[in-house]
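Take a look at this single chain, the form predicted alone, given in structure tokens.
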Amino acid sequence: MDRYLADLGLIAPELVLTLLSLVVLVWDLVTKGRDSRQVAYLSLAGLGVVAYLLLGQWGDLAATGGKAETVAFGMVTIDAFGTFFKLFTVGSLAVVILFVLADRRERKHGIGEYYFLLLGAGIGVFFMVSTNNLLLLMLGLELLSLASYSLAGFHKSERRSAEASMKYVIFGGLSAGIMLYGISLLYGLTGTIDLNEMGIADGSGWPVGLAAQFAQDPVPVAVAIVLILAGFAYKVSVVPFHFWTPDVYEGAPTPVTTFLAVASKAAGFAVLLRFVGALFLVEGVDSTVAAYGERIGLLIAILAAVTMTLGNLSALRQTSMKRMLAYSSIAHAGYVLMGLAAMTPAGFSAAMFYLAAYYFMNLGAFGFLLYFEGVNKSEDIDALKGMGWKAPVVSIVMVAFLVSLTGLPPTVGFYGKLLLFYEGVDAGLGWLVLIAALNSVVSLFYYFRIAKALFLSEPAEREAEPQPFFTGFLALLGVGTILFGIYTEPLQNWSETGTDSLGIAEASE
């Protein structure tokens, strides 16, 4: 029983915030949905306790050095990594229940539901960051799933948003089909489905691991984790798994389409990053498992080349600036994908960092799209021209968040990229950082077509009602992507904490 206890102890944050999506179902349904705004400020206090919760959990880990990790029930792994992504969900959580609360197109009372769908996905969320366990991982991605699949259809009445839900059903089950039959294919060649103990075991024992199965037969172990990847690049948008992005980003409400650009995105890496690194990169692994995980690196490396052009080529046509910034979503998951091909733990920490780079710099550009929506009715480019001189402090920080997303400096994305450029030469793939920095160029021309219009139009005749929180929210996401160009050192600090949590800095030594 004290064992129970302690475990229940160490997933106190998930636990509490199950308990906090229930409490607001049932609000929601005893006050029928009159003011749903109560029912996201009591979604916000409760984000607060959460976040709370792991941040204790972080200052203990982090005592360590990061080091340290126990195991919650032989499944749940507690450690500075999943931990960082955990802070990283609850974040973004909180920036997108306000964003349903400034979105001027969205009803104010009986959509409660929305915040519990919300919840509802950061559960899914907690549990597959935290686990080296192929069962709980994909638990917890169908959970998210679910309800990402719901909230991308909320409006109902709209049949945009609907064709939206549809295909991300369709294409969602295919992965998920896919990436299922790839962890029982992996189950069945080495008998667990634990991550760790498939890249350690030598075969003399049960199970027998991976080495076993590659001195017999590599070719299945490589169709099963092919198609294990292929289930986990439909979730972060990388090609040929991309098709549904722009569509869904398209058709989804727009507090929606930032959860999925952001949230659900950053999760999809943690679990690949987890992934890659337990199998192949962890201290004690098989020499021959530690080998095959080189080919993998080079599998990610030709991707991660042709998701970012794709995606920067693509965004070029767009007129959409939901539709441009589903394709720059695409693009930087190409550009994350350069520290996970150098297989090494100072690149895994380059991918962490340019994630929470992402948080400030999309979190913004999508407030920024919520608060013109609001404004003009349109998600055109060519209807911001002029709006820049009847919102200038919105488009300022706005033009902070497109120079952060190409990759200029003085901004956290410029650095997050260099990182990922000198790992990627030190790593040898300095042709892909060679292309990754040809994408930047190009797309600085998509980007900044946004600040043309905004100030270098004739000033519209329309005016931008005031909405002073909102602006004042956006400046401060501005004022995150500038302080942590400058001062990098806390997100710095934070990502390798995290990756040293993994346990695989020895073994690359």
Given for the second form:
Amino acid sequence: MDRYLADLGLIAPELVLTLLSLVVLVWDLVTKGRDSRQVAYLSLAGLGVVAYLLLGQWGDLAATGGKAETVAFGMVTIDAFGTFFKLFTVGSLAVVILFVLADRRERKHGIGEYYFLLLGAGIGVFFMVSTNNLLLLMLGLELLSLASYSLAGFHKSERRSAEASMKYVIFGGLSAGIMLYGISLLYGLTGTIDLNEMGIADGSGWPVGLAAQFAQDPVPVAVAIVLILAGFAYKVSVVPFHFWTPDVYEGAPTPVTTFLAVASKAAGFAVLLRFVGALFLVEGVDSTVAAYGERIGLLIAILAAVTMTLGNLSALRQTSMKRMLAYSSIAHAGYVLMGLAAMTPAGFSAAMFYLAAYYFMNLGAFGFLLYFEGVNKSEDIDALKGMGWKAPVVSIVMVAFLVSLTGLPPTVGFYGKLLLFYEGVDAGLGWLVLIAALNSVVSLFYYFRIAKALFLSEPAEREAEPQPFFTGFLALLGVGTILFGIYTEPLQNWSETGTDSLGIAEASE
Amino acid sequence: MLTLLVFLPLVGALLCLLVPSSNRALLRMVALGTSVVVAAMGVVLFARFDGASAEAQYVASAAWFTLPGAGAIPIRMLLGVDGLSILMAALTAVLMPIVILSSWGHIGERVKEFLVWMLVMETGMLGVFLALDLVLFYFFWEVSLVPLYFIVGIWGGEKRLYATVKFFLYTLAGSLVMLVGVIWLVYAAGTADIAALTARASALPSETQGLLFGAFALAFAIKVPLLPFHTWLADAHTEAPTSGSVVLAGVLLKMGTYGLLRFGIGMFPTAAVAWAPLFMGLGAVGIVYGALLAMAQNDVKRLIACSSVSHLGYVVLGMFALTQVGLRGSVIQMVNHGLSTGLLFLLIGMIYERRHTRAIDQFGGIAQSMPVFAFFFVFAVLSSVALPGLNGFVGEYMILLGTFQASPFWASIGVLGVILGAVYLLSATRRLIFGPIVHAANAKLADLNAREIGLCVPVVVLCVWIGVAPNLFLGKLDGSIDALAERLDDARVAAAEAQADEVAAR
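And the form predicted in complex with its partner chain, for comparison with the form predicted alone?
Below, the chain from earlier opens the complete complex, with every other chain and molecule after it.
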């Protein structure tokens, strides 16, 4: 019995979050028709508690040198890697809720279910990033997806929003099916749904390791793995599974888009990293499997190149800022994939660092978008013309986000790119690094269209009414973007601790 | 000391942010005060610098971060000054107060933002010249890029949007290729310390060296700009506000030539020897082509911009002659170009503020109404066309001498450029300054005021000083240039041996 109680302590953040979501739902029902802001405050407070628990857990995990603890008979794995992403998820959930609070237009929609669904999506993320079990992973992913589908269509009276939701459901359902098919194949072949067992089982008896399967007949295993990867690729919108992204991002309410583009995408990357790491790079992996891992790495490298190029080139032509940011998020998925394609621990931690950077700069950029949707009643870049002089603080902070998104110093985006490029070169992917560098030039063109509209036009006639709370909040993200670009050590250490806990072996040269 | 020198402007920028934008006088005082202090430090640094030593001096170092991976490579905040950078750093420090003071005349709106960007840019530029860590160098290199985007884009002329986007895209394309080069080099050599890299880079396989040289040289060639990348410069110069043009000509372009010298030639001497004919050719063709372009201009600012292409051609020509004299000449010519072209841009800004046109045919005879202006303008032109006794002569003479030792052919093309330079600059002066007053508006132009004279005098003094006593300045280069020349000699010997082996093998 004691053991189960101790286990409960390990998943306390998940439990609190679940409880919180239920309380939020009930509270809203009880106080129906009154100010929904109370619900938001309650959610924020609850997220504070979750963050506190997670930080405590992080401290324990980091102290033990990245050891993982399992709960519920190995279903849930609590390790620094998962906690890293959970912390950032809590952070971005809080930011998204603040967005809803700050946005006046959102307030009329901002009823209690909104927060419930957001928290529910958060629970999905929590479970999917902290498991080696494909079944639980699938469940977490689906929980996240279901909440996201409803959130995307939350403005149900708006045609665009409804359309976004519909597209999201269809694409999401299809890709979930493909992935589930892959999982079932893998289960059939190996006899286990635990990634660790698959990776290192030696093949004598049941479950059968991947090595034995590859040795016997590589085709079915490879098909299964590629199908699963396709499911992840959909979640993080990698070309050619990206078609839903611009439409859904554009149609969904902006705070929801923020959640999808940032937290949901990063969670997708987390499972992708864990999946690839556990199967192909884990300590003691069979040499046959490792050899196939290299091919998977090459496949990912090619996908990375195509994704960033297509994302950037498509972003060039957009006139709507929201759509542009959607394509830019596709391009960034390509950059993160570089770290994965390196297939080294350092590459993984570079990818994690970049994702952390991505949280900062994209939360900021979407916050800016939301701010100006309120001011301009439009998402067009042209509508921003000359507004830089009217809302100087927000606009200057936005320039910092843009500089970071382009990958220029002195910002966290530069440092993330530097790490990714370096690990790319280290892994012998010089060609990919060169493509990524050229892509950054392309991205400069469209990112700075925003800066150009803001500052390089005559001051606008309209006034932006001051929103001190929103402004200060964005400024804080901006300070983080610059500060972590110079003082990089904490984020770098966290990513390394996170990667260590995956138990990936150093590449043997 | 160097840490303070580099980051003081940034502190000044932050101070400016705290001042309310309505209080222009205080803003200007803060910015000017900061830059004057930095300039004073620059002068002290220059005076105390020991030119005989090839070692970096006043080194300041602090841990920054570590690149993970196969070998953990420490990246440091490593600043230091040596013979290659001392003149550039001092020039930057000294020019900035002049630039900031000059902005009082033509920057009337959004003064605060302008001054903040200028000071941020100063930190970036000083950092570029003083960084001794490759990643830190790249960091500052990019930091100095963004401010100019806004300076040209917000306070520039009519076609500023076109100019600023073009400038930004050109330079960034170059820099990102360089970033790949930086990362590759750091990875291959296992260090980011520039001194250690310089020693280790020549041990890399020769193809790698060639590719890396290409990556660096491309970025720097765009920045200089060498033919065929020169088109962004004419637009950026023309559209930039006066103070922007002065910084651009005075310092930012020098980042390109400085980079070629320290990274192109210094790190990859073998590749530099192999590629020298191409660069000498590009430099020499640039001299003539820039001069021809300048002849065809009616906009006097554009004319000076084209002459910049021509003058920087000399710098590259002398540098890639790879001789002791040529290298020294090209470094001193970087300073000269910064001073004399900077002065020309300042003066053009002054008459533009009075007449709001830059078309040469709108002027003529203004020597009668503005004698002081005419004096300074003629002085700047003479310095530009290398009148003996002034700074330009020292640089161009050394460059041509050094080039002649390496390649008489390209040297003769360079001499042709000297003549062409005299033609377009002197004829522009004649049309602008002398002759009868055709347009009535020119008759009652006010002559330079005290502030404007104050801007010109320090530059004039420096021009004469370099012209009369160049050894004070050249002496600072000795240690570093000797060391560089030695490495080049080794590279030549090695290349000759390799060739001999090849012949023998056949």
